[in-house]
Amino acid sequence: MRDVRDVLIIGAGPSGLAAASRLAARGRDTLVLEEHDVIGRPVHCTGVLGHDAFAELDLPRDTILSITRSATFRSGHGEPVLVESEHIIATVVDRGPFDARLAERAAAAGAEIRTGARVEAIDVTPSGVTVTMRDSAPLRGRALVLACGANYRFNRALGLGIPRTHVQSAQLEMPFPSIPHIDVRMGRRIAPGGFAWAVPFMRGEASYARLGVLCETDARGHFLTAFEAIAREYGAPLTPPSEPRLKMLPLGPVKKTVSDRVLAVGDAAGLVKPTTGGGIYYGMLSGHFAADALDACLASDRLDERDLRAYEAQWRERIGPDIRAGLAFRKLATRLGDRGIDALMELARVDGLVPLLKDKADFNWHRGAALALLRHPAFRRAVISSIWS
């Protein structure tokens, strides 16, 4: 058994396993402590995606369960709007097999994986990390990364801190009559504070949706409004077969993400897409970056803080102006009432906003997309209208 590792990993979700894949091609010695006796399991999102980032990423393909280019978006009762784009393209994975995928390439590097192991405590001192297990004994190493999702236990301890604001999710998965688009839906009854969904995909021959809501409280509940609504609409039962899985998401990043011999990475540091929630992409890219800042500190053994913050200016540099642009358009639309939401789809049905969405639109990267939203007079009209009423 070795005594000291180079670089411990606390969760293996897309974000650690980046890491982790990265660290150990590169010679460094990688153990990832997964809490979970299956990786991959349980499932908490949505597991959707720009395509483009399985080339970008070398993702793996098999774990694709659908590809869409079309999503109708609506208010209320209102009539939906269809956004169709040849160059926006959303991929469903199966998040449980993707998961597995990426652990399979981080062991085949040299990464050593041990599931059913929690961390239950962390101590960083001059000379290394020491992390003590439920039920086997303390683990050493030089550095450490965090990547235990949207589970802030360790943040103050090492001085990290945590986001400043949460939202709230529900989301289930069921065989589901077939749904031409994905369907979003908004409104301050359905999701106040952000949107309803349903995902459709395909499973062998049977027809599947992903439900759920992205909101700022009571997340069940308004799951089953959603639910209710939607299912209605397509002929589908109109009580879910379970209860949803339930989870709490970051909305921008904390504090810092680097402290002596700590980098935080992923949902862990608060990286997620602050207009929908999504963390593969950001957290994938930040396990990369990360794993590029450890290998130059460990070669030079130099791991403190300082040294360490060549991580997180390579995410800012990245990611920093989407979760920026992101930050201010949820802002803003966070203060939108139904009125407010109503015009709005009117104005995306009669002057132009589609094409707009077509043109600037991108599922990995949001900011060009708000950034032309926000310049639109027409939209600004009716954005201050509705905040001013």
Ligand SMILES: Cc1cc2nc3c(=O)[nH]c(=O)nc-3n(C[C@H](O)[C@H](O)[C@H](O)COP(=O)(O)OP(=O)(O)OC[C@H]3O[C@@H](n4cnc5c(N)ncnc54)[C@H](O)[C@@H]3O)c2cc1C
Second form
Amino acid sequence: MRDVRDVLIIGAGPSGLAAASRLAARGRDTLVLEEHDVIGRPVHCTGVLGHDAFAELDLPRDTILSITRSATFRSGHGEPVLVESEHIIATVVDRGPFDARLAERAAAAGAEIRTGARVEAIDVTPSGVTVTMRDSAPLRGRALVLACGANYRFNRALGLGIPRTHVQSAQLEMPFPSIPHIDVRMGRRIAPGGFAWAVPFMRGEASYARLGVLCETDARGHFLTAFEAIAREYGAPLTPPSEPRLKMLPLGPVKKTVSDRVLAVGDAAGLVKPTTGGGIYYGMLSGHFAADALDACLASDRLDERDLRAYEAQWRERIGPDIRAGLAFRKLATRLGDRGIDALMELARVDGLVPLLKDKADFNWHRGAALALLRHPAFRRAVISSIWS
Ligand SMILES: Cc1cc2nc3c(=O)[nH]c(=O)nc-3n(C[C@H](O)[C@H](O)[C@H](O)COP(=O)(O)OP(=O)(O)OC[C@H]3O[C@@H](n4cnc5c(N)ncnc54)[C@H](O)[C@@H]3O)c2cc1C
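Go ahead and give the structure of the form predicted together with the named molecule, now that the form predicted alone is out.
The next block holds the full complex; its first chain is the one shown before.
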């Protein structure tokens, strides 16, 4: 048994596993610690990500449940606006098997993955990192990747800070009547400061959907409201078959993503799309950036915070502009009341916003669409009059 591993990774989600695969492939002695007994369980996530990511990140295609090119958007009261596009392709994955495949690949690259291993404490000293678990001996590493998702106990202890913006979520997957498009709903009654969704897909011959809500408060209550509205429309029973899963979602980066010998990736770093909370893609990118920077720092044996800042510089350069644009867009959107959202929906129907979105929107990169909307004169007028009215 090796006494000191090169890298300890806390969390076997997409971000930690992306880092593990890359580090192990470069010959780094990598150990991933996952608190749950089964990788990928329990599932909280809707599993929607841009189809381009499959080629870019070589993602496991056998976990795809459906591929869709269309979504409807509506405010609480209004008619839906349909956005259909040949080049915006959303993919729905089965998150449990998706994470399990990523773990198989990390193991095939040489990483060790230990399940049922909940890290209780982290101690960083000038000579290394020690992690403590409840029922096994402490483990030592030269460096640590914090990939434990949206819980911030270790962030606080390590001085990394917590995301400035976060929201609540509730979601349930169930057999559901067939829905022609992804269905997104906004408005203060349904989802204050967020949105509700129904994402359809098939399991074998059976039609399913994931229904959920992202909002500022009372996720369970808003889930029930949204559920009833969506179920009524598609002829499903009006009460959910079981309780939704509740989870906090970060919507912006933590104060800093590195400290001596430590790098935070994915949700642990708050690296998600601020517009939707989608974090699989940015999380995996950040895992790769962290692995690249860490590999170089391990080679030179320089693992202080200032050395690891190469990681922070890389994610800021690559995904920072989209995160900033997303945060600005979100700030504006949350200041709109229901009347403002209605006005924008009306604008989308009559004033060419849909073609603009089709042209500028990219599933994984939201900056282009956000800037195009903010520059659109009628959009700006509607936003300003809604905020001042
Ligand atoms: C309702 C909902 C819907 C979502 N829908 C989408 C979507 O459609 N598309 C999208 O891209 N994103 C979506 N997201 C966000 C997405 O789920 C996350 O951004 C993504 O899972 C982040 O990956 P991660 O590896 O950083 O963290 P996680 O996937 O959360 O993985 C962290 C892992 O660390 C483990 N862990 C935690 N603490 C410890 C510990 N102390 N010791 C050992 N192990 C530990 C956890 O068990 C977990 O396995 C959604 C989130 C929610 C809540």
